[in-house]
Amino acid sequence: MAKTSAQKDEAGEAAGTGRRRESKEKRREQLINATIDSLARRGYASTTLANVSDGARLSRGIVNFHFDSKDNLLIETLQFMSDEYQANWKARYAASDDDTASRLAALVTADLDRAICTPRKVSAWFALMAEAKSRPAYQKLVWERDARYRACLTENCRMAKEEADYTFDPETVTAAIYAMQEGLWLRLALGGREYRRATALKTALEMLGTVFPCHFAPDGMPLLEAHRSKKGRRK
């Protein structure tokens, strides 16, 4: 992507080179942010390059200089949001207690985290996602993002099942939880004032408690392994 000559790479980061490249990255991010703004405010169909460059307070030709085409700008915007999403849940997952209940809670709360679950970002995400069916490049990015998160979720559902002799099918439960998460996002994206992030989080945690009764207290707090009893299991 960065086509600055190969010499620079082997010569390391000279001061000047470094400054130029940093500036270049800043511009790109600035433009991506303006794109997210426009997608969230105006929707996909009404987002124009003029909107984006105006939003970034730059001139008309700027996007084609940094991203070659509008199409490419949108793909890189999707990539940007996908990366940010993944970095967020992986960090929270890594930081969670060494315990299945905590890990499940971490995955679910990560999805509804302040950092990524803003009306602005969620709206922009769905604006692009809705076009994914007819755009292979989008579809691939959306699909891969989902697959990584879901794989981790399934893994922990399996683990929970072993720990507490639940009789559910881990794949089905994963599908249900993940569908709920996406549905909650969708509702936030639609943006009636009635639905807020905190409410969605409460809903999601309550559902976790219902599905994994041996792993969570009624209020949605994870139960540490020591305090669990297998009698609570259902089905």
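Mind giving me the form predicted on its own, seeing as the form predicted together with another copy of the chain was just shown?
So it's only the chain below, everything else dropped.
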């Protein structure tokens, strides 16, 4: 059946609205990526709405339309990076095999995934973290990001302890792993080309082999029979 003029007008209006919405989201993402670039190159204090608009190759009026202040722009950038971080580890976790070793490997190595572990993103993250102490909004976003991840990691550390009769405290191990991950990111941010993501990944994997010897080989590869307890293996 042929469409009436009214139906065509309505379809055209809907398509136009969709394109405008897509264009708006695209511009917001352009500005956020330009902010990440600026934070990585200039740091927090020297990042301005002006150099963000120049980096995005958009007019300053568009920047003001989307973000009416530097603080709002940086909060949105931190939210974007936090959402991206959470989506990455959750996807890696969901795609892993259902044994504890594979899940732990997915969680621990997610921080070093190419999708989020790039020099510019790591540098931008630390630039924002340096301001978190005096900015409650930043602290809230960081806490929400960390809380979900750490809860999942602690649960899997607890499962590993039950399966292999380890003597460690799951929350202490979680804290140690988290500290290692932050340390590796800091090395990546400060080391430049002298410290590579592959080196950091090797460190993280070997840590798994050391802390969970019944679940991982020394090089961090998950053991196929990791569900068997340590006591069971000794019999």
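What you are looking at is a predicted structure, and each value in this text was computed from that prediction instead of being measured. We call the rigid core the largest set of C-alpha positions that still match within 1.5 Å between the two forms. Positions refer to the first chain, counted from 1.
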Given a superposition on the rigid core, I'd like a yes or no on whether residue 183 shifts its C-alpha by 2 Å or more between these two forms.
no
Core-aligned Cα shift of residue 62 between these two forms, given in Å
2.5
